[in-house]
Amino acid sequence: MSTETMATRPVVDAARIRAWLPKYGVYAAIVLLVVYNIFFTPYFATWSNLRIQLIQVAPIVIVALGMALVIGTEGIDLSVGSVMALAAAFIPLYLGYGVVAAILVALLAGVAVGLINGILVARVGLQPIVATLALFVGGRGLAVVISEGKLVDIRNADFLYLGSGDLLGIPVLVWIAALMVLVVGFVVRRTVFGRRLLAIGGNRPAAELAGLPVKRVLITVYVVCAVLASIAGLLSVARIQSSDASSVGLLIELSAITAVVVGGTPLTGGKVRVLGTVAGALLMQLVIATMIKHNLQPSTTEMVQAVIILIAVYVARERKTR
């Protein structure tokens, strides 16, 4: 073996690792964390624990799917937590008219917020972080006003079934999240809308020159993101069996963005990794659960999450610059 071959092999191997990490690093991290917990965390490998973890991560997955679509267009949506709060505020007000009516009103609230965000971004021309920041603050304030700042217990058995019921031994909440994953994955990979979304995120000026309906796609993406947040909001209310607009969805936008970034979707747009987003949400949930079970301080958990985000962004940046 020549000296030149030996010198270049480490470089080639390092390049392969850098190319592999953005695609599969999150899955490897999940496997390592699961193996660690099986050996060192009591009662980790039980159905009851798995059930708890899946129930807790399901709303985050649903919100993160919408966030992934927005980030795929090189945007961001900071209002998803407020949309969840609005859904939570409307549910108890309209449950008296039936479960379907209450759910429709909650979803319409999401549509309204999504339209406002989309119009501000696509037609007014505001930066996404500025446009959605307004509703990040104002949306939750409106939700608190609507609910009069009260925590309202939910007693409707049909509605509560969405958050606490089982179907074939698996929580309904998890089934709904899985369905959302399939739908979003199909839209991104198999539809014209999905291809247009990625084209706009990859190069918006080129998409406009090609005659793509850029503004319409952007508005639709923000509406879809808000509707998914509404679904997560009403499911969260059904799970905790109460509506508290001041706490439902609080800071979930950060968890959603983290899941998307850790899952390999670049903040620069042009790509959406649906399964990676799900894996990112699962990884962060496992990190939090592991630290809680080992009695670590919440501040330590937050620092570890911050380190994971920095690593994910750095890896994505390295891949982008190559």
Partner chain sequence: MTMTNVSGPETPAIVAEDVRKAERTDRIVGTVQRQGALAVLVVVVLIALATFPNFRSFDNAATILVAAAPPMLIALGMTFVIITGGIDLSVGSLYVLGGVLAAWASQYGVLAAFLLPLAVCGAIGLANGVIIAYTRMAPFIVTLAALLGARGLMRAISSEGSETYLVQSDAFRKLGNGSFLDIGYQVWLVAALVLIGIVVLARSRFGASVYAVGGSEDAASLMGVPVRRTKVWVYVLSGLLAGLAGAINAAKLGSGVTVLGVGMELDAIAAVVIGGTLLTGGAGTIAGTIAGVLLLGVIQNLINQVGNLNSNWQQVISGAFLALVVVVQTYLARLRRVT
Second form
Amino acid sequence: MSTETMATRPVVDAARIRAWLPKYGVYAAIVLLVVYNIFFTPYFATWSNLRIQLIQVAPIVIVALGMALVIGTEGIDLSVGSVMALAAAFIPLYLGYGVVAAILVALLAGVAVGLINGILVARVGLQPIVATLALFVGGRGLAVVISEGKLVDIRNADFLYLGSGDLLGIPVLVWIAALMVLVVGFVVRRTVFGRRLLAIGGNRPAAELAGLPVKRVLITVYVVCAVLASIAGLLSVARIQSSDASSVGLLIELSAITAVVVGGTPLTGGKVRVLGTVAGALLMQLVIATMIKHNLQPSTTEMVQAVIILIAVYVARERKTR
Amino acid sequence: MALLEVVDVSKIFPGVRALDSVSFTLQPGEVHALVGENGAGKSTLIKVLTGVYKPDGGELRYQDEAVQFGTPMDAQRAGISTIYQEVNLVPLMSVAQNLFLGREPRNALGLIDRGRMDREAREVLAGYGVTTDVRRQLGTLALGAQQMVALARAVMIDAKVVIMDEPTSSLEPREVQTLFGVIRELHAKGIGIVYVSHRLDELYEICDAVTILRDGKLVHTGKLADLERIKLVSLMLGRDMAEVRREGATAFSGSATGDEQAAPVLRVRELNSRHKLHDVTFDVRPGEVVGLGGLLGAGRSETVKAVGGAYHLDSGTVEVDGKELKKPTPVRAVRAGVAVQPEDRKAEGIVPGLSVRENIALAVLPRVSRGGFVSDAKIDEIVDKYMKRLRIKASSPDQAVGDLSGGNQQKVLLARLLATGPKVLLLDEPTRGIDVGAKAEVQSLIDELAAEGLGVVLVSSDAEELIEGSDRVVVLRDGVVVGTLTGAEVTTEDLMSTIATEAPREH
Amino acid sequence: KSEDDGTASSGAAAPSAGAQVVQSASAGGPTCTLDQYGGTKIDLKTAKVGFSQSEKEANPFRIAETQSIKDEAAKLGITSLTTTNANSQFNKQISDVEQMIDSGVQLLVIAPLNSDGWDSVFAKASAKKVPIITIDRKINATACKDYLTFIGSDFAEQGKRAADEMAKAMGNKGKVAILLGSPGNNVTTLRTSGFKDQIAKIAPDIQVVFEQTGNFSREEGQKVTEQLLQSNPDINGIYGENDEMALGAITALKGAAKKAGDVKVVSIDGTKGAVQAIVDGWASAVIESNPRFGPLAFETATKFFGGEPVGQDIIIQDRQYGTDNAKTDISSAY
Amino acid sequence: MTMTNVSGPETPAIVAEDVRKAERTDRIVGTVQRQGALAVLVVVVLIALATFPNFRSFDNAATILVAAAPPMLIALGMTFVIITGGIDLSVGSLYVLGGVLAAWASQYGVLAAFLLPLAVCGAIGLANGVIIAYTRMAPFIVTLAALLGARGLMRAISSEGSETYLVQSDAFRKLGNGSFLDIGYQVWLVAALVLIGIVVLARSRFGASVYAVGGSEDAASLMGVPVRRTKVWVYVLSGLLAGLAGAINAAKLGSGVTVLGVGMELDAIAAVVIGGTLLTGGAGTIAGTIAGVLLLGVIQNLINQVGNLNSNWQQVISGAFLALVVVVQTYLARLRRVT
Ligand SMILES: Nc1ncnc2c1ncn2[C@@H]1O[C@H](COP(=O)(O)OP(=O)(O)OP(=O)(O)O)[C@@H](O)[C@H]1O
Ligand SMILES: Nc1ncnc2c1ncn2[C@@H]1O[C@H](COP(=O)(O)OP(=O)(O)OP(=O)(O)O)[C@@H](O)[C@H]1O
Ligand SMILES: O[C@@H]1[C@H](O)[C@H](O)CO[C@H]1O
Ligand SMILES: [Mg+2]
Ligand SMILES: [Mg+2]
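Having seen the form predicted on its own, please provide the structure of the form predicted together with its partner chain.
Entire complex below, previous chain first.
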């Protein structure tokens, strides 16, 4: 824990590393992993490999962005996987009315879930984890009921373009995720909404007394998170070229929370690290990819992930003086 | 033989030397006053004595032996019992459980004997005038009663030392008398008592010895009876006695600035809130500083918050500049020109993780933005203006507010309020917990603002500050306005007598 | 054998197209009778029957399986059929089945999620002498004692046939990857060993370079294949232990800009989608695993309650789809 | 401990009339809040008894109880953790790990079949507790890592889940399927542990510490409660109970099934919350948790009774119940604060 005993070595170094690690540790870990792979994993340093990693991580990144915003308000959203399932369930039902209609309905499902979560949190005053647990449990059930549990193949080429098309040589999916990163990054840094969100997470009573529209901001945050999740849901459908409400986004809430936290956003709110979140998601994705490429099995992957999470959160933890 | 002794202890917090080689000795059977201004280091010293903090230097001796308490439990086991400044009990647990936590009576099976525990709790508490159902959640008790539970808990164990950090700050006068009764009994038993309080009368009533801290340093220790009051104050403040006599203890100019003829900028009418406020009514004219006086628990904070739309009212109206504030919420209040500085800066004021800039701009974001996007240029303009005007000391506007000193935090908070361009400013304990220099600055700022035509409501537990700072003082007791001091009546004596007059209880 | 069933499943155009046929080989195996098993004669029509489905019905295999049971029961005039779905939660399947036993079912048809872990169900069922027919996946226990009989495919044989087709498609050499089914059941185990053993035997120049689980799910099949194609761009064949994973793999192949036939895909189940993939040139062969258990299950039960001996292991014949017959036979896919 | 007998001078009572009335309302509302899940459970069961003939059988009740036994143990541990203001996401993984270990160890006898899972899962709980108590890392994250780690460990010892160890000891198997008075042994075991849990939580110093730590960590530590030790112990307890739940389930199933337990932590949390325990810590009861677990079990049972109702409705209805119960509790709690 303490490096005080290393008095003989220049203390500055230890202190500097201590200040540096929490902020940039996750990027350093990515670099390490990439370097390892470049040397030890055949065909790793290829454009097509990068492409696949980005495609696979895109839905998680999108969900994690919303999660980061929610966590920034000192909340948490367990229902994101269920939102993805709901979005997935609606797509085949409404694709007959056109791609736009189907997407709109899927997004509306997100808005609805977000409103319920937001109202339960902001107005009823439930703890976020409890409020969103209800829809975590019930939302997927509803999605499966709506889709009658069936996997439906999607053949609408326009819609599939979202999941498998390219634009300027880069997958549409990745463009969309990148766009979301930019938008969310911009929102957090540059908008009234972003500042308010951070203030609420940093000190809710203070934000209330300062006259901020706390409830409205909170509800909006949950809606944004759910809408991002429904975007991830419909993109997943487009990518897998089929809608399976029972499996899409299963356990993604844990992956998203992991990405956010590994990326240096504290669960205690008041801070959102957008790029860190992307890096957190990417790190976990690279771990999985590395394992699979070396034909290592899930047992190893999971244990390595556990260790990485612990280290990441340990170095980034808020040090209290008490 | 000294009972408890610290020699040259230091304690450093990031940015603050809270204790700077302080020594302190407590004799058996002595009631030892520990005094000093807010932030002088009293609570820190106590926490060092009781194993909450490890000192960064110095030695702790108990009954002539060097000791080191790892945890409060160790200190407690050794016979040092403490009532901390903030009531430190568990609100969700029952009164009896709080009283006995960690030393519950147990039956033959080693299980807690609930019946006996409740019975004993009832008996013990009755001795302190608390006759409530001891199975009730502690949090549902009045603050004073909670403090009595904490006291009973501290005294119940076989203590040799009892430390009390501002035990009377949430007690009613009769509860204070109960407390003094307890202290005298302890004293008679030869138990050493460390007593922290800002109330001089109390100190002179029950203490034998005194130790004065200022800015973490020991400035005086000795018999209390040998120390003149005015000398004590000047030692505490670190100012020349003559100066204290001449100028008063504060930086207020003392000249009234309000225009007697002007229409009130704030009209508060018959605020009612169950158990807390009863028909609270008063006016504030532009340029006037209206003090809210009263003891702790009088309802001053509630009044201030209610005006700011942050406290639930059963009835009553608030008018700003002649317009009624309908269905008040903080959002509407801010919009109407009401700015409230809450009492608890840390919990309700600053957002510690955000920068100075963002904290200052927080309440005016819509004004410094277009279409939801904030404009840095506009923010910089405001931030710059107020950082200069309030002389906020920060390494840069991007420094996190949580890293600033208390005084600067308070100034940032004031900057945020002023940035909203308020018509009325309500300040609840604006100088609590900030150092002397910052305190003076804040006080003269209040004067300046009033001079510029703002209506100011000032709440302060510091009687001198209230008296010297206010043009008029509205005195509250138990949520009722019991009097208003104007003109020449604005004196400490009048304040005290108004607070002390027995008013008929209406609720 | 009944010829006139099969109106059941979604895809069965010709009535007889999809019906299960028992392998003649298994006819000679050990049998079980009502006397041996214990219990009483009952009329199936008025009997309470319970069917426990294991997995969510996202997989056409599961849809066809459940539908076949329901349709056949309706056809036979069985009025009291209870069906449950455990949504892939094993403990839920156990309590689903136990609850059906409590409610007095007289025949249980179970599509088990896991091959082990049925002790408590057996204890309960045997106390009440409720015969259990397990379909599709086998339970590791004693036939005619713990349960009545197993109806299903010869999974090792399926793996072996898949290996034959794979070897043929790959020209007996190259690198192959296996997308494993979900762990813990005999289907996955046998389809893996059957395939590997046969490859080793007939095509030693084919190397199995990669094995990862895709949990019988399309999405996971796709994800794993995407990684596989990056780390092993020279892969020549992908063996999917079910069609869903293979379809996911094909999506991945398309995404990696492979052309149809670049990588040979062989899988097991016989879903419409997979057979269509053969027609489209993306897959080389599909070994059927016929999920239409209804007719055979109830026929077996009828015989059993009628006092006739029934086989302890009723192994069905599975057809096979290849480039030669995919187009014409797609109607018998489900 | 002796008491310094100090009594203050005679002072008038601080308590006024309306406060007495408030006290009574407070107690009633508090009871409803605490026993809400029980009340809902009773209502649901009564309706079910009237509506579904199959629900009425003794066997059905016994089946519900046996099926609820492992989740109950897990929720029991979770209740302790949540009352301290923590959370334990690793229990689902520890449950499946415990089952696999028990089945494997049963070749060395009944004792081994219990001891091995208890030792391993207890150790992982200990690791959780120590990290949480001494580094102040968020319980959510620490136990999330443990969720992954423990599942990885389970896969590692079972050839990625494809190897299922069979229970080798008849005595151990008997524990899983035998019964006393027609009620499964597990139910008796769980009942006994629940009773012990209730007594420990309500009547032991450790229990008092658990409430104190969750109620106010700072106050607890100033009052001399061993905060860290208490935290460590609740996670050890949670790990032990999850491992034990896995073991008794393995005894029942006769094997160390590897495909279990995904999402079980959230079910347990849901049950605890429905049972009236505050996720913020400091308040809650085991009786409530038991009612919460049974309520979820009964809902599942009833959905099956409603003939061929899509089993996915179970999720929908459970989610709705969760929301309903929690919202009502929140309003009651608010009512309480106002009085
Ligand atoms: N945990 C802490 N971290 C950082 N600084 C602290 C901490 N506790 C106290 N301080 C600082 O140490 C100094 C002494 O504080 P302390 O609470 O001991 O003062 P005090 O004399 O008790 O004041 P008061 O009369 O307001 O209670 C102050 O500047 C305070 O801000
Ligand atoms: N957290 C609390 N819990 C219970 N009662 C409280 C609490 N805070 C205040 N009270 C009670 O509310 C009443 C009014 O308190 P309030 O804080 O408004 O007093 P005040 O006049 O503002 O005093 P101060 O100068 O300390 O701010 C008192 O009876 C007090 O005991
Ligand atoms: O045999 C079947 C199928 O191949 C199916 O796709 C999944 O479950 C297995 O049991
Ligand atoms: Mg203090
Ligand atoms: Mg106040």
